[in-house]
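Only one chain comes next, encoded as structure tokens, the form predicted alone.
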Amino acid sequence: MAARELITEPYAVFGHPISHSLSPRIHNLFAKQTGQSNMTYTAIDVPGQCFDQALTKFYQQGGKGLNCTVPLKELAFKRADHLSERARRCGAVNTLVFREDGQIDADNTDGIGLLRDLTHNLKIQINKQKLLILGAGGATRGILESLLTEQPEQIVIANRTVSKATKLAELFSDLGEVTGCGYDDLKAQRFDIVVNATAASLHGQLPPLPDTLLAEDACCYDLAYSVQPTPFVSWGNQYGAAVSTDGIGMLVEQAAEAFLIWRGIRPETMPLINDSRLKQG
């Protein structure tokens, strides 16, 4: 009897640009680790204006699920038929699941990915700590709720446009102590954890930060990731942070959460994270 042909189940990440993405490597390693031999995962370059067409095409070709990254998270939010509660509050999604009837379930795994890397992998305590988030864009929206579940003493959002920071703080103020301010307002403040959620590192730049920003044994965490230390990671090391690291752990952890949603099994993340951080250091 002829061997039965394996029917593959396609997954992908959409974004623009996307050639730099580590997601295919991560998810294909997850699939190998968990014995999901019928799963494939690729990166597809999709500009914003082509998103709807590309989404429909991928589903018609048998696609089971998608990750969406810049600049598509808000567009994916609008296309979803069913949103998780955390995705609804974020106003953006990064993980889509196609139902058999074509309806789309959507979630945002960024916040839980960051939280797991901070608390589980790096052993950083958030409860009763003072947190600063740099930037008031979509990246910050994606992580605020998860951070607030740990009940920090306060979260301050700093942004060049102060009104954007204060407005975002108001949206999440029902979950805890959140305020917004400008960078000039940081000069007299000190923080236990500073998260860079701006795009500055992607351009080799650094937000305007005072030298006295870090409390003793502070943690600096850059959502961006790079083979070499980002400007923000280097800044944290220069000014005495006990931990200063980039977002490779968050990337792997949010991917594991998406993999769990799709395949019903959570892969081991530490082998990938340790390997990546060793290569950086």
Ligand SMILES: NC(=O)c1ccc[n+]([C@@H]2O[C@H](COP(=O)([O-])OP(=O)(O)OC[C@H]3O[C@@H](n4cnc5c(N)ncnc54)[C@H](OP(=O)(O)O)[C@@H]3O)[C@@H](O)[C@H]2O)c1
Contents of the next structure:
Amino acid sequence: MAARELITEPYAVFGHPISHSLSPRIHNLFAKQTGQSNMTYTAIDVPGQCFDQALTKFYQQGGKGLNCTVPLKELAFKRADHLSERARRCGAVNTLVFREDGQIDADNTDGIGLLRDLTHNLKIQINKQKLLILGAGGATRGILESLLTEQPEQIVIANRTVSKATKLAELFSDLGEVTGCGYDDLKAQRFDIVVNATAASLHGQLPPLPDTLLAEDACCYDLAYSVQPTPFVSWGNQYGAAVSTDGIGMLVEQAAEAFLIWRGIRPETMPLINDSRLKQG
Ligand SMILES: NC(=O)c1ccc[n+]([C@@H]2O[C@H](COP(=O)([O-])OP(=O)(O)OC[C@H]3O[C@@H](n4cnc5c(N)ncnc54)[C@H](OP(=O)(O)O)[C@@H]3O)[C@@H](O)[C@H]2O)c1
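Would you mind generating the form predicted together with this ligand now that we have the form predicted alone?
Okay, now the whole complex, with that chain kicking things off.
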């Protein structure tokens, strides 16, 4: 009897640029770990103007699901037929699932990914704590709802462009105590958890932070990650944070959530997070 042919189920990450993406490595390791040998996962460079066409082509070629990263998360949101509750408020999605009839389900797993890394992996308590988020871009929008579900005492969003911080705070104010401000307003304040969601680390920069920002035993968490400590992780260590870490854990956890949505099984994340070779690509 002829061996039954294995039908491959393709997944991919779309983005532009995409060559730096760690997602193929992460998902291929998840697939191996969970015995999903019929799953493939590749990175495909898709500029914004080619998104619709590339999406249709991927589906017609048998594509089962997609991750979308910069600059496509908002376009993917618009293209989705069915949005999860958390994705609706984010205005951006990173995980798509193709239904049999071609309709697209969409979710945003960034917030749950950060929350899981903070609370489950790092054992950081968010409930009743004072949180500061630096930056008011897409990443902040994606993590606010998940952080607010833990009922922190307050969340302050500080941003270079102050109006973006106050607008975002208003958008989520029904879920808890959230305010927006500029960096100058941080001088007399102390925070238990500071999350850097700016793009500053990507350019080797640090937002202008007062030296007295951290409460005792504070946690500093940079959404960005790199082989060497990011400027913000170094800043946290310098000013006495009990934990100062980058966002590799969030990256792996948001991928695990996407994998769960696609394959119905949650992979082990700690072996990847603890493997320093992952960041080296
Ligand atoms: N670990 C993960 O899984 C994960 C997931 C998502 C995102 N991220 C990371 O999160 C970061 C933000 O991504 P994003 O999508 O939110 O970007 P974005 O939408 O472009 O927003 C960038 C934000 O950074 C601020 N900013 C940029 N350069 C700055 C500087 N030199 N000093 C102070 N503020 C600066 C901007 O302020 P203005 O509004 O004033 O311009 C804006 O608030 C990136 O590093 C990204 O790689 C990580």
